[in-house]
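What follows is one chain in structure tokens, specifically the form predicted on its own.
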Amino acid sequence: MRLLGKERSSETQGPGRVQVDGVDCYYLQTQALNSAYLTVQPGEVIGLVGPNGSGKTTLLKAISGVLRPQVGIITLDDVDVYRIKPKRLAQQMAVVPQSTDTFFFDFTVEEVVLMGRSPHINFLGTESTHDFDVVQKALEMTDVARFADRKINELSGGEQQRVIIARALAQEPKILLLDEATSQLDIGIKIEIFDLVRRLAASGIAVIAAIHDLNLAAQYCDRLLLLKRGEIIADGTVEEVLTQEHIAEAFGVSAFVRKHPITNAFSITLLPRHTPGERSSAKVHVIPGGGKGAPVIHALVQRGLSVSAGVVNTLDTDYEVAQYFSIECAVEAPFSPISSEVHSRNLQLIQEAAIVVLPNICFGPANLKNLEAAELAADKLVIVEETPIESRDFTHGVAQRIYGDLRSNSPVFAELTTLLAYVESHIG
């Protein structure tokens, strides 16, 4: 993670490249902005996360040439952006705003797009055929040329916005500026327009993005700074960035952050707030696998239940919930079969429990002990069964004949709030 709140070092020089050093910004005699640096190279996405009033929007006000810096310096390829010409600077840098334009006349999308040529055009001049063979790519890149003699205001949101996006490239800027500019649309626009804005970096420009949504960020992001009160708190890759810690500091919330198993990237589920207080004094155990023990975890906790687990994998969903809430586990390293140490811990921890919960896990010769241990608490077992056995068993039906048994003398929920239900007022 890169140290904040000092000069960086010199990084390499390219067109497009943004330097903010030890910036400064007021609204008046507020302080919006807190000594902030950031470099931004060509072909880089940068994404600025944050909770409303951080300082996302008056950084790229600054960056912009909007609100001038009280103390610090913001320059594109080394020259200070306050000292460029506005049209200069229009034709290197290009805003999309939060929201769409209000458009008071019947412009269509294609005028609307030919506007963003404007800082290349002299005073009275007319459009070249250059510029409306840019406009033509523009509208291409963000599929808006199939529309293009409709007038702007007869199409949707998110219609209307991929027209803006068409006309800040119309520019053909270097550095391309976003704030918040998805946070409006519908998830599908959201994930088309960021995909452009994949495209668009790979193509040499560099984004700069103030982004609400932090699993888009997480996604789509090369680097992310968090803000909090005009302050930069964190600023590295999306790992060094979005940890818990740092998501509690800025937003004052809790989450739980894993790598999506399908995409690979970093995926951020808030959850309620938790604050550890005074639980039962009853213990319920859960023998989780394969991340179906993750909700049942959570929700007993949540219930103010004292509530142990095992056995579990490290790397594991299940393992980080557990973590997380910091209950005690019988713990087996990744992907190895449960050893006699682990096994004894395991029973010790069901027989301290008053219940013990039996999820619709997976079965395999690895976690058999894991049904070995429920059968030595039938007694107080309960099984949550939302498949049958025989979609999970992998064990040559070794597991289904233990679970047969244990299903025909034990109670079976197939929703999780009878199962919380039943424990609640079992354990009183």
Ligand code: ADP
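Remember, it's a predicted structure, so these values are computed and weren't measured experimentally. Residue numbers count along the first chain shown, from 1. If you superpose the two forms and keep the largest set of C-alpha atoms that fall within 1.5 Å, you have the rigid core. First, how it differs from the form predicted together with this ligand.
- With the core held fixed, the Cα of residue 52 is displaced between these two forms by less than 2 Å.
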Given for the second form:
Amino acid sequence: MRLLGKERSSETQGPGRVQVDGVDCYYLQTQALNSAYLTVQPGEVIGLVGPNGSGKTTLLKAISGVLRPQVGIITLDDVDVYRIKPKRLAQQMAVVPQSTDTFFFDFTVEEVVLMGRSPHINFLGTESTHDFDVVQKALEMTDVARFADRKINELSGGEQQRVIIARALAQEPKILLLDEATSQLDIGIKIEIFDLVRRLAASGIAVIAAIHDLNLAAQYCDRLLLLKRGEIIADGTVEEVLTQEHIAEAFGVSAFVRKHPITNAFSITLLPRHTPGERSSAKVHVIPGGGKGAPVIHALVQRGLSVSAGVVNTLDTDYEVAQYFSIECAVEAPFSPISSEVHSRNLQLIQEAAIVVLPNICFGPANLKNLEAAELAADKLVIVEETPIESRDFTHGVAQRIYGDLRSNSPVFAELTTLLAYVESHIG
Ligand code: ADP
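Form predicted on its own already given; the form predicted together with this ligand follows:
Then the entire complex follows, led off by the chain already shown.
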């Protein structure tokens, strides 16, 4: 009795708050984690992102009581995780590893999920009706109930992984640790599992997930930790962590980050490297509009050409891309007609350009001046025409008339690639 009482007093019964406080971890002499700090509250979804070998798994191992830190402390509801008995810890915390281990080979799906109940089962080892109810619920939540009687080794990798997640849920944890748990799964199942993760979080479970896919992390996590070589180099909201600078620092790649138009989550597009400062002296000016300028600007910058753009409205994707590549721009306020001042600036940029590119954009009263600017100031205009101007003219024929004049004196290309080859050969 005394022993049981002592165990209870030193172990956690709280809501499931994890604190990682100044933790260093080593594998023999090799340091894998350096001075890690993290606080996770019930209901939060924390994503661990970073390149391979940056320490994500190590941090999860340390939190789950598997790899004792050399320095620092990890607590669950203010109790040192390494002072909590493994069975008691397993009642609070469940881990879903990267891939399914084969040691479950001969068990049925239901048996594997029932194993998740073992931390809750009494010393006689008999399962109660409640245990079977929890297992059934876990099978249903992960959509594997229909496989309940099948051997786990007869399922696909994705189905097996869902069974392992069901097993973790059967533990009824307060904290769920996912180590790249969906990286082997197809995108539909990834989304299903992370939707489930959000529902679990809404019910008060704290989730800490190492996630390879930055877009998935951006879409589903409340907060992110970005690791590089064992150090947490950024910790905060998705917006604070997944900046172009941080992604370049951690992964050594260029990325374009913007809010996705459908999900409103931050969306990350990885780009081929470009080297600022190696651009040509001859300029190419792009007339942007409705996102049609963005791929042209990107392609020209990739080819080392010096690019300008205008007039572009500040809420347009073309503006974001122009900003990303730090190119000169004539910029107008969102949804505003082009003012005479900005028009003059655009005329100046067009005059300075050896070639002006007119992509397949639409014309309305607000941007008609861009077409007039091309007519007035472009020395050499090249046109991308994917659809007839009639379908893109919202100016009662004014744009069509100007466009028609320009078209009769300019090379016209049906696609961007041939236009780019032309521009390159003319600029050299
Ligand atoms: P991540 O999960 O971000 O890919 P890990 O936490 O697995 O990174 O690894 C962090 C570092 O620790 C890496 O340099 C890796 O080589 C090293 N490491 C991981 N596991 C072991 C191990 N069992 N023994 C020795 N070194 C290890």
